[in-house]
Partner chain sequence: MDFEPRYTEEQQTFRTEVRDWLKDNVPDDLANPADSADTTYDDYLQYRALGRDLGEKGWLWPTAPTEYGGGGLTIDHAIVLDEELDEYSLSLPPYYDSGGRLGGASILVWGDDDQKERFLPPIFKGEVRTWQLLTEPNAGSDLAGVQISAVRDGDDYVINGQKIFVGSSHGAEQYWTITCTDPDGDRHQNLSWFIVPAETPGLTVVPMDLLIAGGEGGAGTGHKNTIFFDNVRVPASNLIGGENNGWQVATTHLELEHGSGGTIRRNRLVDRLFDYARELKRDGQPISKDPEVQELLVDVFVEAEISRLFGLRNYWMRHAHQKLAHEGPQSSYYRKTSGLRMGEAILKILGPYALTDDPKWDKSDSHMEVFQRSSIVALHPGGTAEIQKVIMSRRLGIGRQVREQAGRLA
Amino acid sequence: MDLSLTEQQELLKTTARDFMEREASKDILLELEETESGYSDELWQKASDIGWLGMLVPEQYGGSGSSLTDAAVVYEQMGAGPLSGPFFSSGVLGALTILEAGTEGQRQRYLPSIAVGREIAALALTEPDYGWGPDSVSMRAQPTDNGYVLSGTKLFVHDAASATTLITAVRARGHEGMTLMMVDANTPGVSTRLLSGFMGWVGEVTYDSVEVSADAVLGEPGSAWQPLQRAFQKAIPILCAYQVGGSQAVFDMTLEYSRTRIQFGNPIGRFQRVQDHIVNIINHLDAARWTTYEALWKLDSDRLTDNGVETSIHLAKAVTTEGYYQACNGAHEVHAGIGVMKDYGLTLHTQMSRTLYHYLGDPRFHRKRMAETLDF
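Any chance of seeing just this one chain in the form predicted together with its partner chain?
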């Protein structure tokens, strides 16, 4: 047993941390918070240049074919920002979905440009009747002579506004199962709109009689659910790693503040009530970290057939999502006034922990899945 990162992963981590410090400091992130996409062209280009969008794209499609753990090491550093922008949407979830569900031709067509950040993919699955299960997609695709017509609404779509391709989940007439369609965001009839509120870069996509050709179908019509689940299984632990990074940053800033903030002549960290909050945060953080790492290890070491892998993934998702949320709450208790000042930076995490709370299934969703995989 050895729970340490490899030397090469340590290097990845340092490089990623340096990049974040240089290119995505708190001040930059506060500025990006005000933008529709969450990134700037310059930042996007630089991140693409160091390969952040192609990590999970196999070499034959222009990526670096890294392991999930390698990617997670980088995402953990991104989460510490927290870095906004469609990195996960496109470089992880988008790429994995195309890889799992697409035909060889579709992989060749999309993956190389996703790997260099030229195309940005976002998954448009959830609808006003919100959920992540197999029954949550009801939007229809009506077959025509040479393709399909799509009409309906997708809601709470992450990075909808910056996507060039919307991987749209539909029910194609004549097929029981779910179908994924590669829809160019510029197709007439497609419109995206950012939703305002205590969340970032989540939008609504409306499809008003959108015509797509038959080859827009990713893989075979009606058979996308299984490959999409495989993509989810790999993507989720990476999202978890991002949340672990966020929780770590929240812990770090809280611990530091407890040492330097003086009230009643003492650093506030001397008060046991403050200690309790910080101890809670690190418990959440460590729980998140180790559930995530174990899930990654199971996936990378090809334990896919191991029946524990699914449970591990659900466990990690439930624990890290709850953990990031609670870590932020605890940090607010410790920081009091200064923590709610926007320019302090804590609220970037608070908002991100909320933005990601339901994404790819909220903790309750994953707890229920665990109840199934544990087969009581």
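Got the form predicted together with its partner chain; any chance of the form predicted alone too?
There are no partners or other molecules in what follows, just the one chain.
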């Protein structure tokens, strides 16, 4: 197993890092966090121009058909910001969901637009009875002569305000399983509300007797859960790579501060308790990085039939999500008072680590799923 990056991936990493330093500096990100959407249309267009939004879209649908590891290399640098916005929601999770669950016609309809940023897709799955399993979806779609009527609420939906299409999980009458529906975000009866405290835009979406046509169903009615799981398997390690980038940035920031902050005539990095915190950050960072890239290597090596790949994905998500969270905790212990000053920049990562903690399943959820795959 060789988890090192190829020469081309190293070049991609350098390009992505240069882009972030030039276009998404700390000051720019702090300004964006004060906006209602949490992201910039100009940055979105620039990311589209260099092909970031279509990396996982196959070439026949207008994308570049890059590997998952290629995309992860870019998202790791985005996480170092951390750069918020619907990059992951649309370019990764949305694109993969349509690719796995949609018909050929639906792929041709949506994927080329997603690849160039004209279409922004966001998954609306979770509800007030929160969970990432199929049993947590209870919202109903009532059939009509022309299609369906949707009523209900989706909660903790990432990037819904900027989405043009909401990939909405429902229970369609007459079908036992879960159904995904492509709902135009501007349809009468669809409304969004921002939930405070999260990085970027996380909110509530309300469907008040929303009428959609029969062709809004993504794929076949009642058969969405398995393709959605396949999309999750591929998307989760890229989200993990984003969190690895955040953990690396937190470590770099903390190490530099420990070398330059003088107390009692010495850099605080010479004090044992400060060193303990930094070592803990390193341990979380290394565990996150290598579990993430192991999962990516298995996926890109086409080992989806291997039971070990599912275990690796759950392990990466559990370790990486907890690692980013704890790295921020350790960084605040080292920084003390200056760490909570917004202008310093550490709070961007602290807020993002909390925002992503439950996204696509928290560590406890994935540890449980990992135990199930190991038949404990």
